[in-house]
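Shown here is one chain on its own, the form predicted on its own, set out as structure tokens.
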Amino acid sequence: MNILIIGGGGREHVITKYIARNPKVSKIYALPGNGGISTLAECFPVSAEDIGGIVSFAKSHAIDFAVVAPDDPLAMGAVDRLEEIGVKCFGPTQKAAQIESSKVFAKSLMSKYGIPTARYEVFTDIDKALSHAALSDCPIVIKADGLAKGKGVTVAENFQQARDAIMSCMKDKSFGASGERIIIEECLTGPEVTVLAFTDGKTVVPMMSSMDHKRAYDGNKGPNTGGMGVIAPNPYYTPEIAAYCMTHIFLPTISAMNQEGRTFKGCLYFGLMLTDDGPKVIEYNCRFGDPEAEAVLPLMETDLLDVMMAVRDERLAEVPVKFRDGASCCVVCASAGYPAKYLTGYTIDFGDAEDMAGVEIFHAGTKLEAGNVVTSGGRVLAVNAVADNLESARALAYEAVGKISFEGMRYRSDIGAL
């Protein structure tokens, strides 16, 4: 089979690595890929958002199966366009992807179908949004409606922070059209849990739970990022909570999407908060989380491509999806300045980290330049370690991180420190 991977981050690297293990695979292409993916696939400089270019590439390279991994091409209808030319895909259609591409749609869906979430209001007028924020008890959460590379959410501790976030979205257009409409919602408190789930629109198979660390700095300080590290499984996510979520959140969400004529097939990301009133949905994503995928997929024992093909063909109930015992800890090595402005082009020295048993290094923002791997993004590497327990996985991950260096490299030192 000829496989096409769309995207070029750490999530795509781990997906590529595990798909490459399937004996049915003869050739893997990646658009655009990165320095790490290039060791497993032939990479071409076609943007993940160039839907026409992706379709043309798929036609000319006899692609049998495509994995559309990032949010933007999913929201732009890449799966629809590829399926139209006969290329089978893993990923939701454009209509189904709206569960992530519009937070207003997602909140309306939850409200309509009784799926537990935070109280909220929607605003398109700056003055009305500011007035509402001024009368609200802080902290409150300000969310841009559309896609914003994981950075469109602000937890405002006071009115000034809320005002700054509202003005940034609606007046300064920091997120373009994504911020023309915003949500202001109550700030839920409690442990956060991420559950990625395979679904073919009929069957839902949750993967191992995880805990993302979104804030830029130790102690959960600083701005939100795309994710600075992950542990799996999430120690707060008990079997009892999992059963509740399946009954009250996971299955109702899939049913709601079916009833809305937006059947979801792919990986559905449930961002949850375990509040005193029970689990509630913070957000949905229409794809694997990044870096959650880098922590969760290394724990999966079932062949990834087999599962993806079963999802596409609505045969998920026929495939037993299994995960190994143990835990993983994934630490993101980022460029100085991320998530704001940062410099790139620095050579990465991996030391002997790549040779450590139980450690996998997934490339996020890298490229090959004159035979060297150099930095090309804000989040550069996702260093993941798998061990028998979380404490051992943490120690191993940080031992590996300590062997890696590039100019300006920074990382959180408290990933998984509960």
Second form
Amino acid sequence: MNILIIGGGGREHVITKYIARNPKVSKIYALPGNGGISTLAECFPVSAEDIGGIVSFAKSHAIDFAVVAPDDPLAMGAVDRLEEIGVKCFGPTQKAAQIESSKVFAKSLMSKYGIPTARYEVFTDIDKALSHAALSDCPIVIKADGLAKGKGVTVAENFQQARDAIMSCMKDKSFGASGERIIIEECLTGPEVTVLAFTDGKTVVPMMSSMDHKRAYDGNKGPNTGGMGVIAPNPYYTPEIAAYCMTHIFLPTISAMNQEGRTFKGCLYFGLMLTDDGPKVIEYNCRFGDPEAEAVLPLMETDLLDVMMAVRDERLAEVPVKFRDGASCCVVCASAGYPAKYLTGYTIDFGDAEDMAGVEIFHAGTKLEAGNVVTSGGRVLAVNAVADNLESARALAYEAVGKISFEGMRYRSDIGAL
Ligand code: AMP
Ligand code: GLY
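Since the structure above is the form predicted on its own, I would like to see how the form predicted in complex with ligand AMP looks, so please show that one next.
Starting with the chain above, the whole complex follows.
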């Protein structure tokens, strides 16, 4: 089989690596890929947002199966366009991807179908948003409706911060059209849990739970990032909570999407908060999380491509999806300055970290230059270790990180320190 992977981060590296293990695979292409992916797949400089370019590439390279991994191409309809020309895909259609690409859509779905989430209101008018914020007890949460590269959410501790966030979205248009509509919602508290789930619209199979660390600095300080590290499983996510989420959140979401004529097929990301009133949905994403995928997929025993093909063909119920016992700890090595401005082009020295048993190094923002791996993004590497328990996985991940260096390399030293 000829496989096409769309995307070029750590998530796409782990997906490519595990797909490459399937004996049915003869060739993998990646658009655009990265330095790590290029050791497993042939990479071409077609942007993940160039849907026309992706479709013509798929036509001319006899692609049998495509994995559309990032949010932007999913929201832009890459799966619809590829399926139209006969390429089977893992990933939701544009209509189903709205569960991530419009927070207003996701919130109204939850209120219509009684899925637990924070109370909220929608605004398209700056003055109304400002007066609502002025009358609310802080903290409150301001969210741009559309995709905003993970930066569209502000937890405002006071009115000043709420006003700045509202003005930034609606007046300064920092997120373009994504911020023309905003949500102002109740601030929830409690441990956060990510549950990635395979679903074909009939069956939903949650993967092992995980915990992202979104803030830039130790002690959950600093600005939000795409994710600075992950542990799996999430120690707060007990079997009782998992059973509750299946009945009150996962199954109702799948059924709601079917009833709305937006059957979701692919990986559905449930961002949950375990509040005193029970688990509530903070957000849905229409794809694997990054770096959640780098921590969760290494624990999966079932062949990834077989599961993805079963999802596409709506036979997920026939495939038992198994996870091994044990834990993952994934530490992101980032460029100095990330998530704000940073410089790239620095050579990465891996020491002997790549040879360590139990350790896998996924490339997020790297490229090959004259035989060297150099930095090319904010999040550069996702270093994951698998061991029998969290403590050993943490120790192993940080031992590996200690062997790696590049100019300005920065990482959180408290991933998984509970
Ligand atoms: P998102 O971009 O939707 O992933 O949100 C980023 C982060 O903002 C989440 O991971 C939470 O930590 C926080 N957040 C979002 N919504 C709420 C809420 N209603 N209450 C408290 N924190 C929230
Ligand atoms: N790590 C958070 C996300 O992928 O949205």
